[in-house]
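Only one chain is included here, represented as structure tokens and corresponding to the form predicted on its own.
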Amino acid sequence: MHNFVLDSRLAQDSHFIYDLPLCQVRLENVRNFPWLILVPRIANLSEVHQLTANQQAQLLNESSQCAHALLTLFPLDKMNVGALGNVVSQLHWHVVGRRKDDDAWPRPVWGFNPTAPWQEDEINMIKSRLIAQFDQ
């Protein structure tokens, strides 16, 4: 996990929440959707297949942990998970909570406008609740 540097766009568009064993967990600064981003703390990754089999399993495990944590914090109907990487090439994994009445349903969240940012007190509350879930 040496030499890991977070892409500046991920840093700019999200808030640090927690370091799981493999991934840094970040909250996307889009209040419209409960949206976590997992970034494996390994340098020079752009694709899931570049991870070892054990790391791939760990990514899936951490993704499931994040999905479960979001489900404890928000009333959600569906979890959307996966990696795209068309704009930011650094490997990052999205875990997005969806509701049938959310602003974009049933369309994808990518590119949705207008978005609203989280307020500082909301970020702090979400962070503390997520950390409590991860520490269980």
The other form holds:
2 protein chains.
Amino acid sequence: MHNFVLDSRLAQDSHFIYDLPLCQVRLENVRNFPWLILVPRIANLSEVHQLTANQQAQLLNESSQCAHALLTLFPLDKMNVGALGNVVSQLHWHVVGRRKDDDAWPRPVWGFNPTAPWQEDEINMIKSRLIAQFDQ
Amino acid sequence: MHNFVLDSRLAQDSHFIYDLPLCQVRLENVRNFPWLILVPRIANLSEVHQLTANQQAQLLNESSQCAHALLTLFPLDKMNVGALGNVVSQLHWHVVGRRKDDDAWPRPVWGFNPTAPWQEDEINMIKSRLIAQFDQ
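Switch from the form predicted on its own to the form predicted together with another copy of the chain and print that structure.
Zooming out: every chain and molecule, the one shown earlier first.
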């Protein structure tokens, strides 16, 4: 009876985009970088190695779908992907598009300050374009 | 005729530990954190999404083997896993054991300064214990 509930901090810091088979795709509300997070809809999960082999394969499959979608939408030089979870323990997987002239390059985006939020019309535009990618 | 050659910066900053089916496992020479890197033995590779679906599944399988091995050797609170490649573009996958009292917590390890190197006897000890884990 332990159902998946999205962590409140993740809910607050990102916008729902799409449900892929394993994960909820969300847009991090940080305008500085095109940044998606994938949250497996599984309760009580904090580490990638807690997933089954099939779920791990599916996670990277969905991560690569997100990477390809971001590369279609934005001019990017590099993808940063992975899971940290030092602050929010609920497993969430980052897919971050990087540019050599972005605000944090070549440092990681995690902990970068100060960040700016996306504007509502930008979020709507990105969401509709991402949905079109995932629906293909 | 493009054979895999380990990037010189990766070679300099880490010690060879083991060959898993897809990746070379290396110990990052940073005593502050138990930190392995996985380097797929494939030429001209910089992004996870360039791997085939099977290779991506194998990468996470090997990542989780590394996570379990580090958890056996060290007292750890969290694993940080993923690929950045903003400085060294050859695809290398990080598996970093974190403790809530480590030098960078809760920030990422990438870019952390100052770091200290492992001592030779420590490297030999860690290597032999990791090999025992991978050989199981």
